[in-house]
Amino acid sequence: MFDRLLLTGAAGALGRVLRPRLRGLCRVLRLSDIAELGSAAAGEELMRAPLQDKAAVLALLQGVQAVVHLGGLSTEHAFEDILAANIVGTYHVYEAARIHGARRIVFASSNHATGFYSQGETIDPRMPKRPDGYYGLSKAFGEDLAQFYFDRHGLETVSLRIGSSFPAPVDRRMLATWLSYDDLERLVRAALTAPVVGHTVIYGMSDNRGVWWDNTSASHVGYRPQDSSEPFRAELEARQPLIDPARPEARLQGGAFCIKGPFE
């Protein structure tokens, strides 16, 4: 499908999951992170490139047709740290992609771009963003950046509002937000290979029983989840006591992200 595909954040939790799963989509898989990446396997290239370093990111994108952009901070931090890694860094990726003529970016956004909606409502990607912290704010910025680069330069993006991607859900909230690793792969592959996407926003979740997010508007991407959190429900509900429904982390879709962070 691609001569050279770039995976940023390749040393992170989801980067390590996708690294072996993306090799079949390209002749060369270029991997980048500021953390240790180990040794390059057949068909891999390793390039260390801090996202804050514009020149390094420009070199990183040379010869790349598509990007799976997972790089940056994945949890709540001080705004200055989020600004450098997630906001400035993502801008550098898009600008380098434009300069080198990359065709598509799969951007790891987050459900925390809409974390202040309540768990009692079902929302879709066309509704206004309601970020629940600096991290969610950076993902909202990334989606707006993607829209700008499509409108201005024709660079296509699928923004994936990833829920909770783990081997299994670990709490009651994840019964709604869980994304299995196999469904994560299906989601990224669909985002990379759909014929026309423009700028599409899609929630990353498995076929869970409890639904907070409606992906109907993004059905043209062709993502079809095959896993579900339901087999884990009984054990989780028996193990985790009910949270006081008046507490923000029980009432809001962003969970604990809505109350934690370096705020004074």
Given for the second form:
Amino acid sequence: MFDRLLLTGAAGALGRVLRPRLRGLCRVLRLSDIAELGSAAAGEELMRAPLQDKAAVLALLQGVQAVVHLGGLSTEHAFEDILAANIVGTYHVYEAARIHGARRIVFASSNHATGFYSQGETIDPRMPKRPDGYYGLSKAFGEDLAQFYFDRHGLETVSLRIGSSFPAPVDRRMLATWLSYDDLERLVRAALTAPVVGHTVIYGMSDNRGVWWDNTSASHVGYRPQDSSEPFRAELEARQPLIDPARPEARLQGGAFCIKGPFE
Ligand code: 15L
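One more: the block was the form predicted on its own; return the form predicted in complex with D-galactaro-1,5-lactone.
So here's everything in the complex, that chain up top.
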């Protein structure tokens, strides 16, 4: 039970999922975003803070013991936008957490930190990162930042390399990468409450068949997924034709992210 827990990116898709689900873990849930957050429920505090604004982020972390950092851009964008929101913004969160003595950050990294591995390969969180765009690079940076703040300052992080967290898998790739909302909650709770994590990297996926990620090295986090993409398989495979297996989006773990980007 934390006295004050901060959720950044609280108005985003996963922020809105976690907002009611984190309430039971803290006395006060502080919510931040640049987008509209609605009105505060009992036990909530709302603070709109652009992550690029160091002073605003410093104020945001005051009195906070732990952070679930979802804030920033969650898909590919121009480098300058990724730089401001994800790279500079995440640095501000860590620096403010250090200054105010926060104990732990749960960092929403992404499978796109390793998107250039092949879909046939099983990889684990200790293998070299292979980002699939500027967005993936920003998540790789965030993980390195987390390692540095642990080594230098003892600030703990669990970096969640989230797969695809949606109400249901929407394409064939997501049969491997899907993370149900209930499993997302289980993962974030485990990451916040595991006794010792140092800096741990873990893939965020449900108990799917034919996954590409091996989380054995992060078993101390205690995450036990209970959902699976399997019940969606038959309908999804019938609805969606096979993509040419030679195309990068069918071949690589990052899927279409591997060919997206402002490279015209
Ligand atoms: C992500 O990191 C994105 O935030 C999300 O929108 C999905 O596209 C997901 O990865 C994915 O790989 O499916």
